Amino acid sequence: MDKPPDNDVCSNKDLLAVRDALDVLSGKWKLQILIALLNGAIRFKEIAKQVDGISDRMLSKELKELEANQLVKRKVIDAFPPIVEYKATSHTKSLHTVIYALKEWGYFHRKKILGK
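Just the structure of that chain by itself now, the form predicted on its own.
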């Protein structure tokens, strides 16, 4: 796993940028929800099935926060009963390298700690 050079010291501005990113993506659920949405628009219950263990109340809260940060788009389809779909925005696609890096580190960490 590549690491930055030892002389690559983070400035206060860098720390602020990392804090901003963590504020938006923090918690157990947000990245999992975004990953569920990367394959296209899906309904609330489909997200709940993919994100194992999340309650409907927590999913609703997290989706609202992600929508406020322009990472999720909510669309209401006029039907009876109304259909609500969620999809990733173009802004979400800017997280691909972050998600990939976290996935790779997760594999690395699991192998190092658990030997799997």
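Switching from the form predicted on its own: structure of the form predicted together with the DNA?
Only a single chain is listed, so you will not see partners or other molecules.
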């Protein structure tokens, strides 16, 4: 028997796209880091302060992933002590729609589960 064609709620390609989006926000820290950046945090240590509990190691790692996804732009300024600027990009801002949808549904879900 062959597989049926993809006239489904969500095709296999769609599934991959959804997963791509989820992956970008996956893990314990990325969302918080992005929010810190959208709110204007710039330097490594500044982000570390805003994202409560994160270790240098994790922050460094997550920033690299975000950079690979063009959600963070890194700029080194030659100074002592070193200054490294991290900034949100236009691509980061395009995430707003997604975060908004997640947020709205999150509130809706909580009402549903905790009883209206």
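Positions refer to the first chain, counted from 1. This structure is a prediction, so every number in the text was calculated from the model and none was measured. Rigid core here is just the name for the largest C-alpha set that superposes within 1.5 Å across the two forms.
Colleague: Is Leu38 one of the residues whose C-alpha moves 2 Å or more between the two forms after the core fit?
Modeller: Result for Leu38: no, shift under 2 Å.
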